[in-house]
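Coming up is one lone chain in structure tokens, specifically the form predicted alone.
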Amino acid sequence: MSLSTQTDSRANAPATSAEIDASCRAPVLFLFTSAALWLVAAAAIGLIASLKMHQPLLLVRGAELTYGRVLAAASNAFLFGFAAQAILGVTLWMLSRLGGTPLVAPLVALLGAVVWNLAVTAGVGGILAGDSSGYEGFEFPGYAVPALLIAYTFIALCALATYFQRRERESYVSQWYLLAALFALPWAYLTVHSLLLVDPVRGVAQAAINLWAVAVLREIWLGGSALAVIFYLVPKLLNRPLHNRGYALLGFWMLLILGGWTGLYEGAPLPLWMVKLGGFASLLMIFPLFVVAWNLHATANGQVVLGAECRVLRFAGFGLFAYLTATLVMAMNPLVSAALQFTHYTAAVKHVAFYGAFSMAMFAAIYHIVPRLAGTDWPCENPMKWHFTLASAGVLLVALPLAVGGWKQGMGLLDPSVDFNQISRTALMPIRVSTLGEILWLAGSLLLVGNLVRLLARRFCPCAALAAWVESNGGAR
């Protein structure tokens, strides 16, 4: 073999894990830390919204904390403060690791992350100040959107450049989902911004565009990102190969084709043909759901996921179970929508999808990736254990009471002999129980932030490093 051939072979060889982690360290840790802080902010604001559902006189002195503004602020803080940054952090690290190449232009990605946080702060503040756009999931005022798109472009270009410079030529299923999610967010947001805010369309087209964009965020952006993490962690932590790449490809394309149409639900203010098309797409979602479930079940080959000893795998297992449950329930939406569309049942399903499926998968990713970037294990295992307990209990205590209460609401609304005030009183107890779930979720989020800050301080704080050096030298003497 000639010298030039040996040189080319070394240049095309996959980078080491240490090289990849070093290139990702600054932007990914910044994104994860910012995401955790925004998660706490979203949970705190969401707790206020939950309390105001049964304590309407709470914090009524200013318009900034009225229920409508607080609910929209909590939703957008979760979506664009926590979810977006967690997805981008996972995308940068995973595309680098699976591609066998260091992250391209990490300082550009870090700059984009800083601008993104400034834009999200302006957006959440604008919602509380009364500048909301009024469209579900996209309530940020218009002046915050350009900065969001610029920041996202910086980070996305780094991710795409890293993918196209990969040294492992065969793509893995997680890369497919992450790339789809990378395009889904700007696709949906630019559509809403241009067709509903800059040059608004008329009539029912506004509702159709908004419902389609929300479904893209839920199914392709959040759901696809959760599946990317699950498909990466489950085979890796169980030390098993993925059962069938063809099944994974089928599930991916079916989600990509059907996902956006599922938002046109039964009872939406749309033409009948749109509603029927949306209902048909929702029912067809059973097929990618079955493909994903079977593929991962065969991959596990009888090994426990949800109850595994590995706590990272527990988070991933809970996320998978919640994803399958939420998708199955939403697939059944055309059959129950006539009775349940105006009840708390819809909020319960959304909570399972956002907090049970997506968030728990992202927690698994954070707990798996951060020690590799920091070069040290988590300071203590107990916070991770309690975080899983509190977060899973929080999801269940919000979703189950609202689902049961929503079902009772729906049955009462269908019965003309039942007084509407009685239906409202019936829903009061489930809302109070769900507030307890919000408290547990907030407590779990605080544990995540505390554990993350403690690890970063121990690893990167100069004082901590100096103390460790003195202790090690003293022990050596």
The other form holds:
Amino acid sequence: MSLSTQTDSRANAPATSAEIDASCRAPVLFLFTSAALWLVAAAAIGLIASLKMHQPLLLVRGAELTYGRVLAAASNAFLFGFAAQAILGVTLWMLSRLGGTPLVAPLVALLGAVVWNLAVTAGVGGILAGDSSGYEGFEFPGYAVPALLIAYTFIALCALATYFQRRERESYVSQWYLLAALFALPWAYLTVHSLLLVDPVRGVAQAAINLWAVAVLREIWLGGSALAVIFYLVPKLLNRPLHNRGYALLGFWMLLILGGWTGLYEGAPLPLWMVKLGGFASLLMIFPLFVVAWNLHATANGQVVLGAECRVLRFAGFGLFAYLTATLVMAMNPLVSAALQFTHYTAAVKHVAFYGAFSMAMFAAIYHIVPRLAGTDWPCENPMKWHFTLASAGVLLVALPLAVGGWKQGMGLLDPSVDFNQISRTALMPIRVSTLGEILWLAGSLLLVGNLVRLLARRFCPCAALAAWVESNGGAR
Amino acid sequence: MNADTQKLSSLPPEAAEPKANAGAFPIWIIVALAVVAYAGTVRFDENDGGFSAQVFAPYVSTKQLEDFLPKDPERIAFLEGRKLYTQNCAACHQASGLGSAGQFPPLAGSDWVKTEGANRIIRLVLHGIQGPIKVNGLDFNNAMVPWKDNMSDQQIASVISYVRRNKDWDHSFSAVTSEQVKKIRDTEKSRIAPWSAEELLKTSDK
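Please supply the corresponding structure for the form predicted in complex with its partner chain (the preceding block corresponds to the form predicted alone).
Full assembly next; the chain just shown is listed first.
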């Protein structure tokens, strides 16, 4: 937007942080706020799905709220309402900051974000109305997809233009991961849309494509974005350079090459060579996992990352350790898949990856970035502290019971002397505990929205009286 | 801008944007990766089933699907023989080839089938048989219709080959060709009546 500043004498000098933040303000704040609102929506719908696992007679009046629909609606609201917008917000801001250049065409990005929200609303509504495409992770009905892609193109073009206008020539690790994620989503989505919905391929290739695309979303899109945030925040907040660029390069390319393959898990209904290759890719993921862990360990150089004093770093640290745990457990998948593939264990692992690793990293990013855009720090740290407590307890209360319960379930299914109904009954208690976890997560998400609204009202609300009202009702300062 | 700068002052000072120290791929990781990749390739190779087109290539036409079917001539003849046997013979001799006691003689393990040459059984099928017959020491007295007008040489050859070579019945005697059948049909063209067992035993099986 501020082309005049680029043509003057300091054309190649990096822009100041204040200039960059001002250029990102409208689109990124809009993306983060709507991401937080979708997070609440996803958590609320997800809570219904969780309740239905042990209260099957709840909300059974119409087809809209049957288990199959609410589960898909919750997962898609999370992926495309929350995750996509949080990632895009981080991408726009971080590519500008790390490139030392203001965001290109912020109003185009803002327009894209508005259209994106409309498309996601149509998609989630379509799923609840029964128009789901039926492919896991990509359940949005076909009519929501063109708008999604157009909106995404708007935002992605701004991000790419910003990257190519960067004044810091050498790119940083976070930029690689964010650019990979920027391409991974449309790549996976267009593949699924064109090969499974528009002109479907035949037979076993359908399952293979769906599993591959889900893995691309999980490993490269969500995982890569989480790593981008962690690789940014850890050196930044500890004020130390990243230990080794070569390690990061190895980890990055291995994730990119292996990511999609890991979806073809051992036990999937596919030709044997595919699942063997998938299992092998999962195992090889130990290498990028190791270099990421080692690189950050050496960067921290003894300073605490997990449970750090700094709230933002605490979120990032939780995300990092959840990422390492989830990836390690998934690498072990070929060993346990035969016993556990049809149990709650898989749901537990996915929960750690999506909520423990990815979401916590995004919360760290939001808590770090928003005050800079608003130009004022969080009014008080307590709600942030509570959000961390609720969110981490929520993740653990869902993941741990389901993992243990799923393990028991798997062992029971392998034992021919155990009655199937008995196995289902023993799985009930872990599911009830996981519902409690979902409630805590929902409460944490509401706190995030509350925090954002308070800060934004304080900073931007034109009506001082309303601002004062929000302030006085927002709890003790 | 001024307003922003003023507000920004409430934020704690920020460190410079992060940079990465220069460094190369650690070589031992590449070596370890190569070793693991080799093991993975071997494992992969054990599980790829040679990438048989019959398993992995989707077919686009019926013709292509037929091309995937087995081409082994013996197997094709066996399948054809089994089809003819099921349609024409199994009603009396049963799918098991055991016949039914006192009514229809068995083919499985029958001393009439287990001959070195197949000429006698070809004659029997061509012209039918009537009257008392001893099979494996048991007496039967019934009639079998002639098949010369209802089956081609090739079909008779197929069905007799099926009976003589059926592994389920522990048979592995010589197969019959359509030339063999044609030769007998031609030389015995003038025959009208069905054979009797006594008469047939006087002919040679070779």
